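Next up is one chain by itself, shown in structure tokens, the form predicted alone.
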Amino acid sequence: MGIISVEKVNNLFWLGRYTQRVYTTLQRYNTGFDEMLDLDVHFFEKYCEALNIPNIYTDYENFIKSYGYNTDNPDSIISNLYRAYDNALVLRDYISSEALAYIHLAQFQLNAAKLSDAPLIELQSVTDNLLAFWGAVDDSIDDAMVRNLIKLGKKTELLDLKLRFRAENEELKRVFGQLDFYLHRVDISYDRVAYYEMALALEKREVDEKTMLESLENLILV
């Protein structure tokens, strides 16, 4: 495919980030849905604090509706899915029509869940279509650089969320190793100081989530 413009590199990276963000937060949302109905009506407060997003929700029912489906809420799952689709749309010459279609289907299913009295089936379909999207990235995109940029974004977002949700050190090391794999297979600049600070903290098991998140934010220079 030749040289990829800086703009398209950015789109590919963020396509990976937004699809992973939707996938992971949707999993947490589904877990929290059950917890709030059965046990912990304050789940959403702790959730917002972990993600460092404004707690604009009046109660758990408002959280379920607004965080899941409100396109006017910039932090909502559906807003992040729309951002993923916007990036995919401008990349239609780089990714396959099949990959683009799976994100479009995920949008359709998330909007269907909004109208459903029992949305779990539709929400599972959103998850399934995101998994199918990543499968299509592997199977139908021939350009290795395009695939690796999407996956770099995906692993960057996954590490970000693992840190915010305070995953165990071994899990953080595992995801950092995946990020490292793709980072060194793409032709983009990155902050080597931030990279080595993160690697050293994980090796010494001295992870401070706030410091690591700041290093991760500065790592990829796109």
Second form
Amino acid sequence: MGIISVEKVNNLFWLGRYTQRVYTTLQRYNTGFDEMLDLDVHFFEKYCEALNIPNIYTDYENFIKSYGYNTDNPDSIISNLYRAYDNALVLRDYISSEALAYIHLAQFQLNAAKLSDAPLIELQSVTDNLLAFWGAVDDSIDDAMVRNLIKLGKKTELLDLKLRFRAENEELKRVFGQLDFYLHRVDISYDRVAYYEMALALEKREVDEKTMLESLENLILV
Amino acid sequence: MLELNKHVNTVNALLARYGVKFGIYKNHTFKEQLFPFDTIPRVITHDEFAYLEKGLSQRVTALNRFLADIYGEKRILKDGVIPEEFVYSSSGYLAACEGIMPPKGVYSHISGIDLVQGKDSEWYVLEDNLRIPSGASYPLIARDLCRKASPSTFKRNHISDNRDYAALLKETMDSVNTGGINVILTPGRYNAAFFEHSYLAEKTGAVLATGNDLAVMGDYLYYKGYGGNNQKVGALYRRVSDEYLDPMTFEETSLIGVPHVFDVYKKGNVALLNAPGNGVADDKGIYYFVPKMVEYYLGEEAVLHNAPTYLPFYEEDRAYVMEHFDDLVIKDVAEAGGYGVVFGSSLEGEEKQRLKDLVNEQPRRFIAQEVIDFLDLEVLDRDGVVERKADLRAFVLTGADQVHVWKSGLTRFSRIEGCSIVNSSQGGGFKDTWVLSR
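Based on the form predicted alone presented above, generate the structure block for the form predicted in complex with the partner chain.
Next comes the full complex, this chain leading.
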């Protein structure tokens, strides 16, 4: 492939971010659903606060439906999967039909889960297809730049979510290390000040989530 | 074959998995629809294909000569073979293309010729599509999946492998390339044929681009790489129609084209596939004259026949059309995609009179054709095998040195009994087209 346009760089990066967002939030959604059964019916309030999304949910049942499957809710898992699909669809020539097919399948499965009597069990197929997609990224994409841009997006999103869910410093450092690895394997501009601020805060164990999130948003210039 | 039919649902599920869809706008809303696939193929024998190949190659060669003539010397008009007004009143004629010779002299690189086979086994050309004909990707991907679903079917039958389409297309692009990369220009993901654009880019190794990814700098067209890493474009397989291709020359409000790309083309610094202005040759009115073009340019009799056609523009034909209105199908030359097609027999009273009046008032706008009783093909339906009307879009690829008829094609069928409109936008499905290798 060799040459990638500005728009495609953007699509690849955000494909990585949205697939990671769907994957991670699906895990949290499953955990939260379980907790809400007998421990904490207000789990979703804390969840919305952590993600900084509006708490529009009337109760936990409404959260399960709307956050999981409502396409009119811009913060829902299904809306994020549609955004991953929007980015993937225009990248067929870069990521291959094989890899793109797993995003299609994840979308089919999430829509099927919406109508199912046992939606949580059905969600496993969505997770499986996202994992298969990432496998296909490694297996079907020859161009290292293309692969690394997706992975850079993926690690950026993972660090974002880890920060929001207040992960331990060591965990944050580990994910930042992964992000750093891909950042230096793609030929794109980044904000060096933001980069060093993040690295320093992690090294000194002085992470302020809000400041870190701001630096992270400014880090990649695509 | 029976073995393959057992897998019809699996093959359709796999087509969905790979996103084989077409987009459609209904009530101002964009929807993606699956294109239903029928595993019973259209089978064309080796000898029959040899006949079609000869006729299609001849027809497309004549059409290319016609385009070169119309935008050049205009001999065919001067010699009175085609009335001038048929050319200059055609919405596909572009004055801006006057005097331009495209790289290597090829106008229609990818031609989609629509044919039907009558019950008398005779093939008739219904339409020439020389602008941006779509559809090759569907039998291409379907064949791949069918071979996986039933390898024995393909082992037992001698079927020409159609999976060379991408290689032929690449060869065509390369042969006219003026120096640079091959790019497929798409209007974007909300275009009806976006699947095809992206699939062909993947298979040919061309770069898929939207107008925003391209820019004219100096006398050349460039693909804008990240960080100013621009790459010269030598061949642009544009899937954007003429009017939206360049806002500086054509429709100025176009956001999907590339400003000044037409200037680069004029200077011979990029090949546009297909060339702008081809619409003048696939106009439904001009279609009537194609057999005459074959005789005029090639000195040969046309191998393939048109469906018997009448031009209300000629007084004699108009009188015939009025007299035999119920036996004819009336087509508005400005419409496409199965729209603007009216069977005279389907109209009654005032409605019929209104159309007759319109034909009398604007005779250049319409053509009338005999209704061909075309061969029904077997289609798998929920209730078993049924018979449905079907057409064939054959693809002819013309490069700098050769004309190649693809040994396959898109067979489209109507899913409604007795209905002759087979377009996907009207709910039709598709079949693979097998050309037997011996």
